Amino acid sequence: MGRASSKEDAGALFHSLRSAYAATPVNLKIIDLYVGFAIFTALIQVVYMAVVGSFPFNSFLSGVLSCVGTTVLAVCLRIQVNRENKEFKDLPPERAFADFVLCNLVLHLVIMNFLG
């Protein structure tokens, strides 16, 4: 009995969370398959290492914290652009997409210098 309730349970949960996401805006949507795809290509990284080796660890290290610096940013970007968040309501797009790809640039700089 306690199951039936709790497949009804994950299934409203579910639908739920499908339709406020169908209210999202494209642009935000663009951003969560950016951190979507920065996230799959840590795991991918992590998933090689693991079956491969790690012997230039520096690389291995400087392709995720890439990743995960990239995720993060984006994230910080999707806050900001997003129209709902009173914090940033003063900000325009336009500005926090300059933020962005300047914070993206000292990242990769930053890890292009860790390589060695």
Given for the second form:
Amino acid sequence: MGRASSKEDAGALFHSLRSAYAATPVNLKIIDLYVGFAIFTALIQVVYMAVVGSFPFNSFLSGVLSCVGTTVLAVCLRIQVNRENKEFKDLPPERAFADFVLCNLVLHLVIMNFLG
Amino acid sequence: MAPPEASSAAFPNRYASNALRHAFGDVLSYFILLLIGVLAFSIRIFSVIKYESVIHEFDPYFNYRVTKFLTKQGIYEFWNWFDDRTWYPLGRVIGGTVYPGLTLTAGTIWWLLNSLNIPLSVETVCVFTAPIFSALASWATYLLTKEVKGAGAGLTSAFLLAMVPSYISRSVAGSYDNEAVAIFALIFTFGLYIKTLNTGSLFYATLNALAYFYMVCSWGGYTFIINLIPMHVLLCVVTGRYSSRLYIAYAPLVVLGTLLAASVPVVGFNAVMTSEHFASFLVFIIIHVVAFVYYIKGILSPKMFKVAVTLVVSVGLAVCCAMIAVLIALVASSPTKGWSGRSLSLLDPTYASKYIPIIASVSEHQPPTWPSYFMDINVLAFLVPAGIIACFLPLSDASSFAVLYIATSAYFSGVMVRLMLVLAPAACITSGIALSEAFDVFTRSIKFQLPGVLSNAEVDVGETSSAVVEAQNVAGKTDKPEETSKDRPSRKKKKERVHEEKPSTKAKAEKKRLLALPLAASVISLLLLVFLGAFYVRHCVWAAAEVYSAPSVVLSYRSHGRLHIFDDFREAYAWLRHNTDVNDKVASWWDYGYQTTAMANRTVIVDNNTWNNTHIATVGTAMSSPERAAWEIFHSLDVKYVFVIFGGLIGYPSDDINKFLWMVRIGGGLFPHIKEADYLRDGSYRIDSKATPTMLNCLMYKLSYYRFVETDGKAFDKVRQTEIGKKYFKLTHFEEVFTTHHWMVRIYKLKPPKNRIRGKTKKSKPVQFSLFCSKNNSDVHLQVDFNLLMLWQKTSSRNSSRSGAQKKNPWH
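With the form predicted on its own in hand, show me what the form predicted in complex with its partner chain looks like.
Below: every chain and molecule of the assembly, starting with the one above.
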């Protein structure tokens, strides 16, 4: 009983998640795609480190943290650009994007320095 | 609330007058801020006026020397500098072990001024860096408190911070130490964090990360920031105050902050590997989980959300437990659980005294006494609880941060007196909030009751009723300073008071009657608050002028109307500088290492960095051993000169005999033949006739009291208040070369080893020294053969076997 209902529930859950996500606007989906790409790159780097070893450690750290950093910043951008977010309705999306670019600039400058 | 009674024609007038009032208010507040900056700068100039523009204490001399090097050689040489003039023969990697923020800041200021053709010397720039940055720190406090409570509270707390004695003590003109810029960076980082939290702007998040980078460059206390901010985020999440602004304020800071911290050489990979940073990573994961949960909650219907929760909980719990077990195993495998010694001694105050005597021996690391709280933060000590209450009315993210900051810094200040400095900004912020709220309430009561202002009063009515409710609570607190001064701001007591206040505020809000304090009471209370401020100002000026302005390099005291100046330290360093060879090694206790390298420009064995416990224990053992063994030790380190600080003639209490117990303890911690019990008589260190023979024969005793009986015939030590035990003795392995005017610094030279060694090499050691006893100081005679015989001595000592009669010699 438990198993069958949980399977049904899981199916219903998956279905409702899918339909709810399909309703998000296209620009947010693009940002989500970018986030997914960054996480995927980070995973590749971690797997590579597990295979090859962590020397030089600063390069590994720099690479992984650059992926994590771009993920975080993209999520921040998504939060600020999302029309449904009441807190940010006064913020023009151009300003949000400009902040995003500036923060990415600083992040990548530091990464270039730390890459070694 | 009564509607504004203005007609359409009068409305633009009211709008214009409001705008004018706001503009006037802005100009006034910026002018006040400028004055506060000038105040912060000038109150710290007492030391330059009363004494001279000189660098104080010990650590600033090292920073000064590094800045001189930076300005002379340039930044690439600075990053790669390996210093061979300290910790001889080990040397020290300066580029990788120094926090570069302070020296880079002062170097930049010097370079900027010189490129504008203002030829200030490096010393002047170093001396005045601290006052300039304290002005900047008070402006940063304005920024922080404005975000918490408003511009009025901001101005009050900026004014309080400009004068608080605890901060003055570490940032007086001449105190060129890390805290001078670090406190500014600390407050600025917190201020930008709160600003990001309030506005949710990624721009301020970037600035926050850059300010945090400046803090990491400046001081080891940056770990306080990287643990306090995650604590606050966790508090917000747990109390249901999660918002997307919190995510924007925290997540970019962690990523950028970790990267920037790892870029600073002294931190390096510690930024990801030590336990001090794990809290930030843990909360990073937690906030992502929470954000994801909120997102899913937003896009699903409530029923589906419940299904999702049960599914995730059942699957995710197992995975979570596995990961936590792995993490705990990793952390528990290191002996200190990943924490550094200094951080552990903060968490467990008894740790240092049990395991690391060097940390326990520093006077700044002792717990503070109760009077030091009133000396260092004075009136703020009982305004802080009022401020904590004011933070709860109403509670916002920013004010919860202020409460958390004061609670944690109050705990840490109780562990180490040095951390009173971190308490000072928190105390100023909360006291500023309290004072500002009280002022608000009283002035509103007065305004409400003045007849000419009735038209505005109706508009203000709604604010006044809630403000007056606060007044009853806050006034009750400020009128009873004696009660609150006894309560330490602990979280338990704060919660009790909050529970007391909440039912009364609810009851009064429900009544919604107009309550105003009587006019007389408000006026008198205002005057009393101004009085309080006057007491505070008077105390701060006194503390700055009399207590904290003394450069410990130059001592002075007033007697019979005359001012006596003791400039012995600089006299001794100048003697060393002019009368010894550039490559000579000088040994002393580690307190004076920085000053010796900076002022005397000679190579030292140990200095204030205390990074190598074994080396310090070596010097400590040498000071505690008899002359022969001490000569052996110093000779093996190529030392030529030894100096001790002696205060017995003038009554200077911080001399080496008083520090001797640490030499014995640290030396005994590593070399078991030094036993503390050998030096103690009835549990205390004595130097009079009842002293133990080991004490009377040790090098420290002999070097301090050699020829002391010639001063007054009775050899009365003014610090220990007794006549010394052994008055007439000769030195066999050392010769006195210089004693300063007031006998404060006594410099000795190692006698060179014997020219000829009679008999077999196995017996050479005892035979050598018995021949020394009869040798007179024919320096010229020895000088000629010196280099040859040193060379010969070295080769012969390498060849001779070290067995035989060296049972007591621990060096082979």
